Amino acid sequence: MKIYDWPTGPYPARVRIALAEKNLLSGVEFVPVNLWKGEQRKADFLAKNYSGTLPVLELEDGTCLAECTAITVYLDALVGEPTLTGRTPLEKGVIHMMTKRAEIEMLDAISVYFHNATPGLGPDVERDQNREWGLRQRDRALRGMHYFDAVLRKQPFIAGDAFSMADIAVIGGFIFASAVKLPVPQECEALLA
C-alpha cells in the first residue's frame, strides 16, 4: 500500500492514527505530497484524487481511495482487531454519525478557518479567500469542542465505550487546531483531558 500524503497535515494524520491502531503502518509506503507548494493541485495527483486533497491510499492494483472515513473503513475491513468503525449496526451507525458530526464541527471548520481567515498555505495555494466566512468557521469549530466536551463528559469515548474512527477525527481537530493557534478553552476539561 502506498499512502499520498504530508506528514504534518491534520487529515493525513487520521490515516496514520488508524494504520498504528491497525499494526499496518511498517507495511505502508508513504509519498509526501507538499501542500505547501500546492502539489495536492497538480494533474499527476489530481488524477489519483479529483478532489486534490490528501491521504490517498493507493492499493497494489492501482485503484485509490481518498477520504479519511473511506481509507479508515478499508482498513478496518483488512484487518479485524481493534475494530475502529464498529461491530455491531448501532455502533457502526453511531461512530459514523460522530465521525461525520467531528469532520463537520471540528475539522472542515477549522479548515476554513485557516484557508480563510489566516494566510493558509499562501498566496501561491490560496485562491479565493473570504475572512469573514474563516472567521464565523473558527466560531463555529468552537462550540464544537464545547459539544465534544459535553459528550466526553457523559461516556470515555466520542462515540461510547471504545475508541473509535470518531476519536481519530477529533484528534485530527486538535492537531489542525494546534496547527492553526486555535486553542481548545480551558473550560473544555473533559475534551483537554
Ligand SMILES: N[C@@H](CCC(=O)N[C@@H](CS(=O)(=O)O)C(=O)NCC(=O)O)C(=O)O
Given for the second form:
Amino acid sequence: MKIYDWPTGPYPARVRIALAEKNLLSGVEFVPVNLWKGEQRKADFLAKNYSGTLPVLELEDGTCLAECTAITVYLDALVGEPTLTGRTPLEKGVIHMMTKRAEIEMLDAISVYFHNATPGLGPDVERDQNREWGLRQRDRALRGMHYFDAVLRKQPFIAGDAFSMADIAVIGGFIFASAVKLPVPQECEALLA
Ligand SMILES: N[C@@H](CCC(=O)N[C@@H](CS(=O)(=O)O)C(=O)NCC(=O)O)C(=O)O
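Write the structure block of the form predicted in complex with the ligand for the protein whose form predicted alone appears above.
Okay, now the whole complex, with that chain kicking things off.
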C-alpha cells in the first residue's frame, strides 16, 4: 500500500495511528505531498482525491481511498485485532457517531480556524479566507473540547469502554490544536488526562 500524506499532519496522524494499532506500518510506503507548496491542489493529485486533501491510500491496483474515517474502516476490516470500528452493530454506530462528532466539533473546526483565521498554508494556498468564520469555528472547537471532557468524565474512551477510531479522531484534534497553539482549557482535566 502507498499512503500520500504529510508526516506532521494532524489528519495523516489519524491513519498512521490506526496503521500502528493494526501493526500494518511496515507494509506501507509513505509518499510526502508538500501541502505548503500546494501540491495537493495539483491535477495529478486531484486525480487521486477530488477533495485535494491528505491522506490518500493507494492500493496496488491504483484504487485510491481518501477520508481518514474511510481509510480506517478499510484497514480495520483488512486485519483482525484490535478492532477500531466496533464489533456489534451498536458499537459500530456509536463509534461512527463519535468519530463524526470529533471531526465536526473539534478537528474540522480547528482546521477551518487554521485555514481561515491564521496565515494557514500561506497566501499561495489559502485563496479565500473568511476570518470571522474561522474564529467562530475556533470557538466551536473549544466548546467541543469541553464536551469531550464531559464524555471522558463518564467513560474511559470517547465511544465507550474501549479505544477506538473515535479516540484517534480526538487525538487528531489535539495535534491540530497544538499545531495552531490553541490550548486545551485547563478545566478539561479528563480530556487532558
Ligand atoms: N476530511 C478529510 C480532511 C483531511 C485534511 O484536511 N487534511 C489536511 C492535511 S493536514 O492539515 O492534516 O496536515 C489537508 O490535506 N490540508 C490541505 C488543504 O486543506 O489544502 C479527512 O478526514 O481525511
